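Take a look at this single chain, the form predicted alone, given in structure tokens.
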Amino acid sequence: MSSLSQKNTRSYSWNSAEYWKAVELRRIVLRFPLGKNYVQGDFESEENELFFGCFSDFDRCLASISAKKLDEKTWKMRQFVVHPSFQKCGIGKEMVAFYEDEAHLNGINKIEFHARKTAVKFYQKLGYRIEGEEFLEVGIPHFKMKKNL
């Protein structure tokens, strides 16, 4: 079990107040640097995903990650983001550990995702491996990564 406070690290529902706080964090960290924003219809496809976040005592979203179920044993990690003020402080590592704990509790034994090239070393330190060749997604280099739990 990770060491993040259980009262601050929790699952949350699609279209909840926490969801929209996480969407704003995703917009700032993942979209704006690429010159992108969300458009109408971007969020409905997430309705069946699972969401996990780390929130401050004042309910500020510090980190967020989502899970899309690919099959009975596999989750696709999506939209992982850590607030810039809290990067390189261990929250990202803690969030991945929390995510993996939740996956295990849900009977999941494999996690896969598309990682930005700049984040590959972070994931490799956590036991994820590259599968396949580099590819472009949203105009930037990515790798498919996987881990068996």
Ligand SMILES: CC(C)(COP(=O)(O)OP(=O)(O)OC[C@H]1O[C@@H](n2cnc3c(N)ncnc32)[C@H](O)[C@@H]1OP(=O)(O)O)[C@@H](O)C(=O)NCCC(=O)NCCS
The other form holds:
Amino acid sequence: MSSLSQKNTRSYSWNSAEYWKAVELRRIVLRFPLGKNYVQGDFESEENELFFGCFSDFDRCLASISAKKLDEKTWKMRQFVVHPSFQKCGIGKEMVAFYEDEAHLNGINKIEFHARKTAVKFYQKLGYRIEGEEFLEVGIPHFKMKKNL
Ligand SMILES: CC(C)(COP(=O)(O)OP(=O)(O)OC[C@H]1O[C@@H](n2cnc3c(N)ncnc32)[C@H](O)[C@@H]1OP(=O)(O)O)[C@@H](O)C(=O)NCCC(=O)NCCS
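Output block for the form predicted in complex with the ligand, input the form predicted alone:
Full complex below, order starting with the chain above.
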């Protein structure tokens, strides 16, 4: 576990400096281990999403998560990642709490997403439940999960 003197959780904009820092973290944690990278069009497709990040005192991206609005009441949680040096330190839990507060402020009462099987227990601890059967996405097992706020 790495030490952390200060951190700051906040929303950030698509195509901002924070966005590209978060993309690098996503690339390292979510893509490279699967032998994948981003392709042209991946970033443009995110233009209308909302982004939330946790940054260190030197503005290093420690965690990121995004929201795609599915309808007036529902967000799809996407691209949730915590920096490997700071996983299992409570940042993920804090990020989900921040995300749910933001959802409330935006009039959202349902959050759903496709969870990697390896992370399902993390989400269950935070009150999310599995819906349906296991399926493959980006070549690895996933479950659909949701929570009514
Ligand atoms: C999954 C992830 C977002 C969790 O964030 P985190 O900061 O490591 O989690 P926290 O430290 O806040 O953990 C909160 C609780 O969940 C547990 N937990 C965290 N990750 C877990 C996992 N993968 N499996 C089971 N339990 C887990 C912690 O032990 C802790 O339990 P406790 O409250 O009983 O002490 C993070 O580990 C991560 O980025 N993993 C790699 C990428 C990934 O899988 N993203 C999700 C894609 S759907």
